[in-house]
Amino acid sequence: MNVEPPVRVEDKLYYNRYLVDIGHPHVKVRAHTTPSPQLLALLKVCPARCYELNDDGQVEITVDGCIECGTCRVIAEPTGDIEWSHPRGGYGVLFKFG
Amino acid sequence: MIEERFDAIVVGAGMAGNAAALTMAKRGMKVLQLERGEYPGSKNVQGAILYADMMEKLVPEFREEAPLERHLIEQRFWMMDDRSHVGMHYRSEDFNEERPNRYTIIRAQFDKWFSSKVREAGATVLCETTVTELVRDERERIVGVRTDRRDGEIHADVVVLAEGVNGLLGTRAGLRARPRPDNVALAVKEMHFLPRETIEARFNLKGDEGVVIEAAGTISRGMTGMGFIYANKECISLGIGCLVADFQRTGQTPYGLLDQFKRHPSVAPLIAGSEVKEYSAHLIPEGGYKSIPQLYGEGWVVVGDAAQLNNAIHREGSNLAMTSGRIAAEAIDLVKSRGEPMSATNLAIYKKMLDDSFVIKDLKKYKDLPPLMHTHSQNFFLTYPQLISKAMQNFVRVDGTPKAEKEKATLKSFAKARSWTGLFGDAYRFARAWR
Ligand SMILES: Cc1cc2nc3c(=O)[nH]c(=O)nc-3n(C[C@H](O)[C@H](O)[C@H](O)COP(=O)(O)OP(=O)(O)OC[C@H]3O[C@@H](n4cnc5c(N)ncnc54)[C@H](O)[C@@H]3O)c2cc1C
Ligand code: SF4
């Protein structure tokens, strides 16, 4: 296998414009002790890398960079692992090109 | 609370919602359109190819007014392995016509313009407004919506759900199921800016001529997926998408795939030196005919991506969205002109009209292809591209091997990788699903 340079998602998100709705995250992770396979999948599949493992091995989300694709909802809402809504009107990502 | 009552509320100002709102407003209906983005288009992502025929039916003069990028004179299909691509290119001077058939567009800009036409036609368009819930009456009919802007409810005779692929409202109200991981693809995309002349030189274009490249093969690492490279005036849209279920199964990252695609030796020179100005992601409905949900009910219809109306094989979505939006609006107008209520029985005419259009006919034609591609993704997206690339190299490389031996080697490599029954089985299954 060839070794690939790591992709810096933070740099990609830096191109985008956001209006962050401070204190009103539109996606929430249900409290858990051990993450389900669905939650663990989000660590990799979220294109904005919003999901991360904390030091205790639980999955956490920071929605600031979310590009509102809905992938995490498709995977982890059926199991009740996350709650997913649209941001309030006008908030969230603002695509200039799309 | 808005005391006013509307003939129709349209949720969403994408392709489907704009087509529906425009058509109803033009026919004199009192229309309210609600969009959660700062402006229409600010949440929307597309490749993007615009199909003129369907647009013309809505705004005949769009060629003079709309923000269009390039008219397409060339289509390239690339089958890729890690170091090569086998291409089929179709380019024709016939596409340099007075009323070109396909254009590249930039959705955020295009949707803004499209929405200005909706307003001109007399609809009320409210942006920065997320619809949070559908309102039902005591008989369970949909009679309006609740938003996060104003207290209370807004009422209308009918609600047109043009809310896109995620379709949260419809799911929450139990009108249809949530999209499944094997029915939607996740696509990631970047906008690469370059001087106009550079794009024209690299893609062999002059003036506003354009070209698009659709790519498949080892770039999706055995997952069901495709890459795309579209030439705009001063930027290149580049992206890749794969089935969500495949991402989930393999643990591949979307940005990892994207960066690998950008580094491919066939792709890298096209975008060399570019400035990236945006990174976006969006779902694409991929389930085809078999995943189309209930399209109408008591006081509501659903149009566009929210109804999974997307032809993934031909990469058509916006035109199905526009057409379903227009047809739903025409159906609603028909019911209204008869003075009848917006009941499920009366709105059934929408489905009938849609069944008679290219939208459902095309999706029906390919009804077996999505499942075939999904269950045989390893073969179609990994094994065959590698075999074909090897065969091509064997064909063109001149190294003193007699041609008959070369042919034998190629045939043997195919049989070895897939066995003769496997090969014939795949060909048969593919031909049947295509028919
Ligand atoms: C990467 C990519 C490439 C594509 N390439 C092509 C292509 O080249 N050609 C093509 O024809 N199609 C293409 N498609 C498909 C095409 O983009 C879609 O089929 C089309 O945009 C669907 O239109 P729509 O109006 O149904 O949904 P959308 O365009 O997604 O519009 C939905 C709208 O509803 C709004 N909304 C949603 N929920 C709410 C709510 N609760 N309250 C208020 N507003 C809400 C959203 O903000 C959005 O504006 C592509 C898609 C992707 C992702
Ligand atoms: S919606 Fe998309 S970008 Fe946002 S957290 Fe979920 S997977 Fe990540």
Second form
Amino acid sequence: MNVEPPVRVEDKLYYNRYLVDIGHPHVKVRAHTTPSPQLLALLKVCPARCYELNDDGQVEITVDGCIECGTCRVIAEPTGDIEWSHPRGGYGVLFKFG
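Show the other one: the form predicted alone, since we just had the form predicted in complex with the partner chain.
All you get below is the one chain by itself.
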């Protein structure tokens, strides 16, 4: 029996490529002093781990590496915590394996 070793999501994400549209991020976090529960949830649910807390306790996003899955859009856009739009043509994630 031929059993393949398990593959981590991070290993698969490594093969994707990202063309960053410098100065035009497709996701922006609204300015805040205290993160909302929705923003804090993004720290855990973003599959690409694009969200993190800065030294001031505010949620920031690094759009480099975003796989445009829409998870953050579903959780935080309705509350106004983020602004989400599709990347401009030719920019964003380039999936290597479908």
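Numbering follows the first chain given and starts at 1. Under this definition, the rigid core comprises the largest set of C-alpha atoms superposing within 1.5 Å between the forms. Worth saying up front: this structure is predicted, and the values here are computed from it rather than measured.
Q: Given a superposition on the rigid core, I'd like a yes or no on whether L13 shifts its C-alpha by 2 Å or more between the two forms.
A: Indeed, L13 is displaced by 2 Å or more.
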